[in-house]
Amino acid sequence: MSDPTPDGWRALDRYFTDTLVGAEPGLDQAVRDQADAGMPAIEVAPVNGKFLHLLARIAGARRVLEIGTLGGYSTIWLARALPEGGRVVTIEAEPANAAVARASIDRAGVGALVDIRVGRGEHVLPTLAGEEPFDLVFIDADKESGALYLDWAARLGHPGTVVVVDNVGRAGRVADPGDTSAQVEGTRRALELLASDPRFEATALQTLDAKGWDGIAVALVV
């Protein structure tokens, strides 16, 4: 078996996307609108969006918390997984991003299922205490605050809540002890919390897709 190359893994990602995801106007337009608004192309890859969608369905998630809305692409995937009466609460720090996401989510037909809370996660998350617990939490915001977000995921979840953390591979940099950049150090703190905190059982997987070399962590609140 040959080692992967950028051309090879991108071709395989396109094959998986074309075969198992396909084109979807609402989702594709959300990505275009995000780009037109000048937001970075850091939304999840299509195969990962469908992974989140299926994971929410497998978990039977009725209430979903997303930390980091960006342009609403992953939010739409998650909302489409909900059963009747379900809800996605998504947190976005930038009001301009939230406005673009709101338009895309509404156009995709899931606006009534999504509550966008505007503000930094550290400020918004405490306001959710006392609400019905969440069944799935997707963390895709600033990496420096990953451990904080995981702590709140456990507080706002329940035994059996599924937690997914994006971008934990950082192109292999988390395994390089010489890399002390803020995002890498924040990611390490999050992974170390998952390893040591008795509230979680977790693992992580490397990913190679349209976004390059990265990884996701998947945890269960126990």
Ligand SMILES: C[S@@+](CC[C@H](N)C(=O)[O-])C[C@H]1O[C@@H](n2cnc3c(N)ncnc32)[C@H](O)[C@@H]1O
The other form holds:
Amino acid sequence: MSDPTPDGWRALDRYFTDTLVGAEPGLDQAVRDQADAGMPAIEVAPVNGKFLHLLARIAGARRVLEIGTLGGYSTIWLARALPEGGRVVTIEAEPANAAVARASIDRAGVGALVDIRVGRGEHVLPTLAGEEPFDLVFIDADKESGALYLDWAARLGHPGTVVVVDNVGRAGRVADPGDTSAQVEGTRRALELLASDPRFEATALQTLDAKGWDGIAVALVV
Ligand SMILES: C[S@@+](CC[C@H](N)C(=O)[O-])C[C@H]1O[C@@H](n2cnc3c(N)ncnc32)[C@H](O)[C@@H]1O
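Could I have the structure of this protein in the form predicted in complex with this ligand, to go alongside the form predicted alone above?
Below, the chain from earlier opens the complete complex, with every other chain and molecule after it.
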């Protein structure tokens, strides 16, 4: 098998997306509204959104925690996976992003399941400590704080909680010792914590989708 060319992997991602994800009006509109509001197109790719959705269903998740809402695209995918009475608590630092997300989530019909907490993760996470534990945690905010967010994921989860960390590949830069950018260093600290912290069992997968070459870490709280 030959290595993928950009044209080749984009065509395959389109094929997977068209074949297995298809048009999703509420989700597609959320992406358009995010663009119209001038927000960056840094939501997960459709195949990854559906992956999160399926993972939540496979895990039988009832309570989901997301760090990094943006325009609510991944939030809608996650909320659609929940049973009646389920909840997504999603944390977003930028009030303007949270407002766009709120409108898109409501229009997608899952507003009653989603609680958006506006503030920085480091400030909001401690306020969740008294709540019922989360069954799935999706970490997709500032990459510098990945290790801090993982520590909170373990504290706010329970044995069996699934944790997903986005953007752990960064086009291969995470494996380049010469790259000492804050985002890459933060990602390495997060992966090292997953490797050394006895609260987790983890692995990571490279991804090559509409968003380029990256990766996700998947962990279980043990
Ligand atoms: C990659 S985007 C999230 C994408 C979203 N999960 C999706 O796939 O649709 C990251 C988001 O995290 C937010 N963010 C950045 N730093 C943050 C922090 N310290 N606390 C909470 N949110 C933060 C950004 O404002 C941005 O909206």
